[in-house]
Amino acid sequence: MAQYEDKVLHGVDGIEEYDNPMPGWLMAIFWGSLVFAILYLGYYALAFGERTYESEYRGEMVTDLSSVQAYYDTHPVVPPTSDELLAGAVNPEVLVKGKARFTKTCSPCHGAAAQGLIGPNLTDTYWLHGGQVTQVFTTIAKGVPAKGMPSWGRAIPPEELAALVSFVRSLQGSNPPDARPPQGQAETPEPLPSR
């Protein structure tokens, strides 16, 4: 015998909706979910104190920035010399697994010629960071969490690490196709030494 008298409300082609209540449990997932929707507006849009989105992140920034430095206070970046990394730029096998680095980690932000896209223009004579390879190289390796660039240091073994910065290092003056204007300070490239 059936819990509710099946009363039908209308038919269409043999079809009919009968006039039955919701089964309980759906009822209190409903209701449930609206006392939630409210608190949670309540809660973030419309920002009751300071508990907002925004407050979240940049509290979470503000950790993650610190344990970064942490990390890098007990395991210290130590740049491979001017000339080592220089010395990269005109070793094809450096190059090689340089430019493999960089299309697997960089190419994505900075595009497949480094001529920039969501990430800077690093073909041109103009860097946010210093463009001295010792400087690049330290960029890279701690990145820069406040502009979205993350800490490679801790991902790339330190060899992978120089051959990426010989690379880009090679890729001064080549002049891509769709480059992204120059942005930051124009610094006189170190010279490469001869082959």
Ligand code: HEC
The other form holds:
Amino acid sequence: MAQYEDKVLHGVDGIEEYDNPMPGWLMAIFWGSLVFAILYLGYYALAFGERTYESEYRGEMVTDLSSVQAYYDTHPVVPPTSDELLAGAVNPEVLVKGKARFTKTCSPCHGAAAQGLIGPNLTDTYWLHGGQVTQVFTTIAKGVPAKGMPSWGRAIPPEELAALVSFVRSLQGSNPPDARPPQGQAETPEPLPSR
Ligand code: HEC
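Please could you give me the other form, the form predicted in complex with the named molecule, since above is the form predicted on its own?
The complete assembly is shown below, putting the previous chain first.
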């Protein structure tokens, strides 16, 4: 114990503590992480370097958007006919299917009643990307990735996409509570077939 005797730092209530230095490897991690944090902060957060969080995010998004575009360049979206989509809007079986998918996949952004949340209200007659059922089909299939509307053409089979469009058409004029204000152009809804 003799080697510690000259190192006594302090004692409280008879408990004495030695001034033992931290091991070198631990100090290296400590100083290393401090230096890293300062460089990281300067480079990313204070933008001394080229790449900020935002530019990095945008770079990723650009790659992603061009891959979506490249996919649809080689796999054109062919919507069903308007007649088919409109017939679905008065077909209870199709509507059940469309509603189930909508609740699962679309309601987090468009609201449970499609009244609009992050995404626009889909129950009014105003459309950003066209309100004809075939246009709505194309919008859903390709998405508007730059504006936060995912592209669903690869994730949802065409038949279910059609059911979604029919379901959305059936909600026209449903006037749900807490609806988001209209966005885009007013359009006259295509008439539904009588059953
Ligand atoms: C991650 C959020 C999100 C999800 C999930 C989402 N959307 Fe969207 N949607 C948006 C946003 C944001 C827009 C507005 C795009 C714009 O500003 O151009 C939009 C736009 C639309 C439009 C065009 C509306 C118009 O005015 O032209 C339709 C139709 C649509 N979504 C249907 C759907 C359907 C159907 C689903 C489910 C398969 C879905 N969306 C899932 C965010 C979402």
